[in-house]
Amino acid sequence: MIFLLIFSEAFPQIQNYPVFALSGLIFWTFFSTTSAHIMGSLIENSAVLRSLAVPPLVFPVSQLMAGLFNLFMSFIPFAIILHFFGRLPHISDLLVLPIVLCFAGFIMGVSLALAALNVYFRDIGLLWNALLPAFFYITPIAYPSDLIPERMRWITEVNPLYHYINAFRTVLYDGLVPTAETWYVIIAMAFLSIVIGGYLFKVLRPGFIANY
């Protein structure tokens, strides 16, 4: 309601502002909540990991699956809102599924690194929760990207969240198919995130028990 009543007046150039805002907010919520839950999953289940021979990876994966379930449940009211504002279903909407898969891979990689580091340095959790609001405001979620000054446009280009949310909006808000360049970028970021996050998790795993 805040976005609808206040921000829609601030950006009158955006048609169907509620759809524009929600198409970003849904996936931002998926990123912020899922990454935070995965990051804390090892510490929260440390008693289980000390007493049972359970692979530590089980808990981050379970949190990712829970986040995906919540995301897909949020699509139900979102679809109703889309219909209310005159957005008709289109076959291209199915492209949301591979985009979600790429986004989930990116989140998993980042969160695995955070979870592993959080075992050794508990301030990582506090730091991440402090950084999340900053990521929200530098990502064009509540405002269009063309409002960003040209001299600061590079911040948007290096922000992975911008590319994923832009891909979602291209499908759900614009009703178009993302460009080949967009697909290359989001797939490459997901791959690199999983490789780097998985490697860091594997390297730090031997010391988990001693630092829980």
The other form holds:
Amino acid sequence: MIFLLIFSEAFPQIQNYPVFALSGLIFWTFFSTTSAHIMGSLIENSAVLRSLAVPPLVFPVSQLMAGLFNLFMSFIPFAIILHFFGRLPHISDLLVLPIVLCFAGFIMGVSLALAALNVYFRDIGLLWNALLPAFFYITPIAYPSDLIPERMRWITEVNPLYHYINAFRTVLYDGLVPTAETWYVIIAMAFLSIVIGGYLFKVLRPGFIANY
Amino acid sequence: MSGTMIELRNVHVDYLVQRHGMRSIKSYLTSFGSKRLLERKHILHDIDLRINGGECFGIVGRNGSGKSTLLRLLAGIVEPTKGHVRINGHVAPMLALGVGLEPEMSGWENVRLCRMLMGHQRFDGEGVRSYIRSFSGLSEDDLEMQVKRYSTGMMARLGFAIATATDPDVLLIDEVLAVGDVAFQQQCYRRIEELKARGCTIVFVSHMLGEIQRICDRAACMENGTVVKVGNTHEVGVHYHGLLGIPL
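With the form predicted on its own done, generate the form predicted together with its partner chain in the same format.
What follows is the entire complex, opening with the chain shown before.
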């Protein structure tokens, strides 16, 4: 809320700043809370994992489901705000769903790696929580991406979060269909993230029991 | 039930653990990658064991000899690094009582949750419910209450009731009966006897030789990650006491 009030003054060039900011913020919140929850899910349930034959993957998956549920719930007030700013729902808004799917895959991959490493090294959690605010400010969520100077543009380009946030914003704020290039990038990143995260999880899994 | 129920052939279990002093990423990064991060540690080795159907099998051994890891292996929580584990039936592990009980949920909700975690169906029949009511000795009011308000004994009762509600083929017990009062312990032993009479195979880990001799037919003694002696409870008891240096 404070965000919206202050920054809408700071960026007078952006029309409907609250809609602009929220179309990034709700997905950022989805990313930061879900990744943190998945990361902690194994050690929080270590008592169960130590004494019952439950596949460890159950806990990260359930956290992802919970995160998705919360995200969809936050769509309701968001839709009301959109309506308040005179933006009527459109059939192309449904494009958010496949983007959410890719984003969820991306988050799952990253978080599986974090969760698995967190079992061995407990400071991974602290490190991640310290890095999250940095990611928040480095990603154009509260400010428009063209505010970034040309020579620093590459930082945005290599930041996976930017591409997802950008896709969401294209659909929800601009009311447009993301370009084919955007689709390739977000699908490829989700795929890569799951493959790498899943592989790390699989390799580290046999040692979980000794390190919970 | 007869024949071999559990068979372990040349089983080895290694754990992947951090190297000494490498508990945090920080210490790894400050060593600039000069040290290796993880190493293998041998927990169990060369285990050959055969447990017959309907048998009550005891396992004794010192702290850290690998008893709990062996039970986890039988429960399917740990996979063997080498060798084969074969179990012909449904295993009900009871490695800790009251594990998986969610403090914010009611007794009944926990019964459902825990039994789902154990691989049972989502909804239990009236048989299971009435068994849990009668075994745990908890009233319907207690079972509707949030588990965080339970006493330790109530949780143990509920935990034992959940674990033994359906007749398993194999029941694994890891010194969980040390909690609870004498009446509860006797109730547990009665249930164990009952399951045994119905042909359930029981693997029982305990420090207390007396308990093993009371309920088990055969036993094994573990030392340094392997089985050093298998035989009747008396032989194993003598061997175990020999290891401890205490005359029987």
